[in-house]
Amino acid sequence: MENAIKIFVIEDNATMREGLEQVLSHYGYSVKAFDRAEKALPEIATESPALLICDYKLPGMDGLTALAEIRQAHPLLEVIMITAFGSIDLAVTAMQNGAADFITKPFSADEIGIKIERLLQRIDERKKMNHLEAENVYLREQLDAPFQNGDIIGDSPVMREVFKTIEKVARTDSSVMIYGESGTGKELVARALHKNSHRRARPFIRVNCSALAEGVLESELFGHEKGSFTGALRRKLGRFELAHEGTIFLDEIGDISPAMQLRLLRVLQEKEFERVGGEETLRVDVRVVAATNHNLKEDVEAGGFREDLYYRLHIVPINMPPLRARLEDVPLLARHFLARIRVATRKPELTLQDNALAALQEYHWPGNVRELENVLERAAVLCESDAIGADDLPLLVKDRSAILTLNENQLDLNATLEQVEQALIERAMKLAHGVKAEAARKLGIKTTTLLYKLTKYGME
């Protein structure tokens, strides 16, 4: 992290200090933390951090006094003031004394991350004002920069078409709907769209719409005001607010309720919303990318999804093919995953034998790319050598007909169907990591039906 942006932290609470160090390091910054302002001030002069995060209430020299000294000695150093004793008056005082921003404890990693990113962007813009010609060169280079597909791996004809679509739409602000089965890499497409857009320096915020109850999802998307419901102990910024000038990725959009569909439609149409329990109308500039494994057109025809919202989201559709439709990409994907797995398993010489690769290319991959990665990692962990062979692969991958292995004298139709049904249920439960509702969705049956069959076959 020699070239990482350097950030100083002054915080006397050890837990908060260590937490900030971990969060900022995770974001890729070089962090140096102090428990007192008196220790930090001399090192600011020698190390010239890009940014300072300073607690208001400190032993010895308090935050405002430290801020005054910093403003005098280092007028270009930006400071974010943090405190557990927040009030409008205190915020105004801190800003009047030269703080660039202000945040109240407790705060989320997303909140502090977004504030830092915005402030660093402001610093960059200020520097560029003094180097207009250099900025123009930079912008021209960005316009001419080659398309980057990130972690999406593939060279099959269907994937080349996906890359062409991403490249065409990335530099626009049009809404994109990504279709595909679970595990095909829909989030990677969303990230590639963001990375190749003019918004790439701004936040990419992901929301899994199916993982949250309606009330929780509303608060996550739009935020809430303090006291708006039981447990709302402070104001919370929503994901749309955090994604301002960036991209928001709404995963599993087909699972949201009619009421949430209506609220989302307003944001797309008017670019505005209110926090839960709030009256202030907030305006945002956000590019929306959504994804689903549903056929939304069928959902619209069945009355389960609003037609007007569908057309707002469906400006540009991108279809991520299942892995079974691009088996020629399996060797590329396998090499990509093995590179990661070698590091994770500390097996630098790990290889894949030809018979294992052949078995991988013959399997139908109901869990798609995610299942391929899991199979390779499991094989790497369990194999006794540095060469993964066909025998190291799970049974269903080694023998794709294993689920239908029949004795030539076995003619009992009911017994055979039950055998197949049990095998499919077991596979679905494994792919869903034991989540029954998800397993039922993969099988195309109701959860109550799955519960009945689990009981019937003694598979609870």
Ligand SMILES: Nc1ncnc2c1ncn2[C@@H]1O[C@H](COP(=O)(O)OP(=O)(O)OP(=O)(O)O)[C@@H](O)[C@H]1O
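Numbering follows the first chain given and starts at 1. What you are looking at is a predicted structure, and each value in this text was computed from that prediction instead of being measured. Basically, rigid core = biggest C-alpha set you can superpose within 1.5 Å across the two forms. What changes on going to the form predicted together with the named molecule:
- For Arg71, the Cα coordinates differ by 2 angstroms or more between the two forms after the core has been superposed.
- Superposition on the rigid core between the two forms places the CA atom of Asp101 2 Å or more away from its counterpart.
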Contents of the next structure:
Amino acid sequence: MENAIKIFVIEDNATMREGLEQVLSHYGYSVKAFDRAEKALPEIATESPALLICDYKLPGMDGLTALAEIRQAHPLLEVIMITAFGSIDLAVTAMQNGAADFITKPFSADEIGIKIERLLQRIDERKKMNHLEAENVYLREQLDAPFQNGDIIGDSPVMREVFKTIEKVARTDSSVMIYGESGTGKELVARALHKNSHRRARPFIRVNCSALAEGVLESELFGHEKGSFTGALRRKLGRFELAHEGTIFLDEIGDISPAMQLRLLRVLQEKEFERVGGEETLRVDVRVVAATNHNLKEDVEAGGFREDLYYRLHIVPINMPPLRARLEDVPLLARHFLARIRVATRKPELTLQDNALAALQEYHWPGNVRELENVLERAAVLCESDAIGADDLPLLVKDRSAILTLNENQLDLNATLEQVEQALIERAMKLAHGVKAEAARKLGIKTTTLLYKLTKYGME
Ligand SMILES: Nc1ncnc2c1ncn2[C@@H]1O[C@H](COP(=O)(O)OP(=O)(O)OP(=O)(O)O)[C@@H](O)[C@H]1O
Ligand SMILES: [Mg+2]
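What would you give as the form predicted together with the named molecule, now that the form predicted on its own is on the page?
Full complex below, order starting with the chain above.
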């Protein structure tokens, strides 16, 4: 076979190795198989294989080390890693370290055949762009696109980690899974990933998976053909098609049905699908970013979310910290929102008093950044002067009862109980309009006890 495409295989298990050789030759590739990475690496330069399939667990140099060496010495050579069933974490690591794809043992001849074909197609497309052009594109990207975290505000260590991850993965095509409570900025992150990617000039398409009923979601994502169901008056393109060469953002992915999970899995694996009621198989090039406020891993364990889909999406996880875990960012965020609010409310002189800022930094923000934004906006509207004070904040925020929510590092029992006690006393005193006997009654303690505690805490 003179012109056959050459593929290297590194696999120490003889049965597996011979099986692969047989399958790949059957597909018409020319195969060279090795039982150790050390033997294969020196031959890459002389034989220039089109791609390389490498087992993860090898005697001597392991698959991950081989991958690292290949990325260094032969950046254009693509690698498919073989991993054992159940060691998906390793597969994820391999993808993060530059493997083009992975396949889990045991696999069928078809599976590996399809993967190879698809990868070769990708390599081909890349080659079509001649060297000079490729270089230009690269330089242009480098020049006019310094990393921008867009509107994501934060300077705390946890947020800096988030920025670092975004910067690292934005230029890749790896799937990203964004975790975080409501209002932590998951959508902002998805947009930042797109803005900092080579896909930035192409569409960013968001789909709110939880807002749509199953049938609707399916035709939203994949489109439908005319007449495929009552009311399908004309062909409709799905969001996956619309996102071609861009990014699709699957928001609230934790809420999708088992049937949709299965359909999504196929798109992620094969990059192809059919419109609802359609025959034609469509291929798209989309980068997938997903978000959820669930603990997906727990959903997987409880059987509510497919494990294979989870691992497909979880290639790069980004965890958005709740605002209470980064209260040091509150002043920065407040300044950011205030600037916006000044314009919106036409109060150019609007500022925040110190006591208000202090209250904002003590609150536990169950609604996270979104809640902070809302609180400030409301206070700005209600505030009669140009300086928002603690009194302009909602009761919940200015009331120290926020202390009732413990932060993660809080462990000192006595100190914590005292804080709780103070918060409750403050709340009761407020409700009783300062009448101590009344406050004591609300608290269910004797007035003398309350007096003692007020003195003890210097709260009179
Ligand atoms: N770090 C941040 N800097 C500036 N604005 C932020 C930040 N995080 C969130 N916001 C703002 O808070 C609001 C909520 O953010 P976003 O929609 O991205 O949250 P989310 O995590 O997707 O929440 P949900 O799960 O409720 O959809 C938006 O108005 C967004 O602009
Ligand atoms: Mg959101």
